[in-house]
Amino acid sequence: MKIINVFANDTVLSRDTKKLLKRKLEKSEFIVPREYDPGAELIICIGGDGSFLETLRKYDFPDIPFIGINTGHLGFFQELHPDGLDEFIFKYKQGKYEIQHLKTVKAVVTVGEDRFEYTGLNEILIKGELSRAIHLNISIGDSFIERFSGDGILVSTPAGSTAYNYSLGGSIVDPRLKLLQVTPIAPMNTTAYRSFTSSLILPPNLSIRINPEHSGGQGLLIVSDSQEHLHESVDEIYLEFSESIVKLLRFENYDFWTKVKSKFL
């Protein structure tokens, strides 16, 4: 059987363009369930990057190839569009793409005998409880790097480099490479305060370990992609390369550069 698992968010070009698929995926022979099936050969996904990585999540990152349809604004994880669907099925048919492998970060957060750990295929952030200014004791190896003061950091795959890791001034890396970049969010930087002010390149050989200061009672928020994590009395939050890769289908004429120029630049 060829299973193709769909699913898309609640706008209505979305719902509209999986109701299409559908119809044309079944006449080309595939089985489209209604239901997550885990023995399907491709997950499509029909939204934005958002809809994407809730995907992801909600299915705990799956060995299974996905390739995404954009129904939203910037779409930078998608390769299709709705007008290219018969296009799309007669080359998936053909063989006619790659999989290209993103690896994720991951932080595993320790609190007393407690732990907790979270995946993230674009970025792992830490930052105070409420916004507040925070103050992380950071190590990369075993080396001591710095008291970080400021609103916190923002630890990124080369997936994640043209998303929030861009706005706040890092660098955007090809996928092709394999590093992990720390990037400072509001690095405080002043006589009473020192800061690292620029962004962080590490080989994935490198973890990172923080162990973060309290006071009064101060939670830390840990965010994955977007989802959020209140912890109280963080002894140590320990990141680096996930063992979880997402694989994402693309087509021949894909490449990274084309699309940062067409998306940012």
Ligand code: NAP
Given for the second form:
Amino acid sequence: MKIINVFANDTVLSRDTKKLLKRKLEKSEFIVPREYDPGAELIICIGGDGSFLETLRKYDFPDIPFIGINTGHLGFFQELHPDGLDEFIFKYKQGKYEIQHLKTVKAVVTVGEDRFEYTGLNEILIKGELSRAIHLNISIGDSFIERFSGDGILVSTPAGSTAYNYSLGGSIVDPRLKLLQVTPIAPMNTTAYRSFTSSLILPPNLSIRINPEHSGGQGLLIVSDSQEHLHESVDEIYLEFSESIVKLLRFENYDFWTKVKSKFL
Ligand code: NAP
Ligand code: MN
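I have the form predicted on its own already, so could you send the form predicted in complex with this ligand?
What follows is the entire complex, opening with the chain shown before.
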């Protein structure tokens, strides 16, 4: 049997859309289970980008393809509108879609003997717990690059380049490129401190190593797609592409740059 997981956030429009969609899918002989079914062939997420990212995280970046229905504000990941349900089901049954593969970024955080791993589709950012500057020794591959001083750094995937990264002055990256972007957050440049002021763009096989200094007496927040993780006395943070790939259904009229234009200009 063909199973489709459908999730909606809490708005009235999302919940109504979910009810309607469930009825339509069942009429087309799909099963829509009450709870998440790992054997499903598709996950439909009704809401905005935030609820899409939350669903990904909740089910630990499953290998199942996703499609989003935008009832939120921006909906950059979301491909459909609530009024396009019939057309979607028709095209889906005919296999008239492509699957976009999006790479995710992971951080491995070492604190003494403990290791923690976090994954993000948009980005992972590192900042101080308090409103004081932090100091991060940053290496790329095997080379020490700089002692960064400022609010923090953000490591963005191509998919996340249009999110927080863009607000920080980072570049918009076509997701067909496989690269990580390291964007500084309020870098300090004085006779006391020296940091890069532009984003650094790295090839997929290079990792980033960060050894924080603890002199300020504050913990670090490691934030993966808005999810905060507070750690004290971090020894090392290692960042690289993760093995988890997010699969998104795209229909024939999808074009990344058209989407950028429609959402940003
Ligand atoms: P949020 O604070 O509601 O998100 C801020 C905005 O970012 C929302 O309009 C959201 O779209 C949009 N967004 C999310 N992913 C995007 C992407 N890949 N490309 C373009 N826009 C995107 O929080 P949220 O909805 O949970 O989203 C989490 C993301 O927000 C984080 O991963 C981070 O990138 C971003 N963020 C941005 C800033 C900033 O720009 N100053 C600050 C904090 C977080 P929807 O309206 O559809 O939800
Ligand atoms: Mn949101």
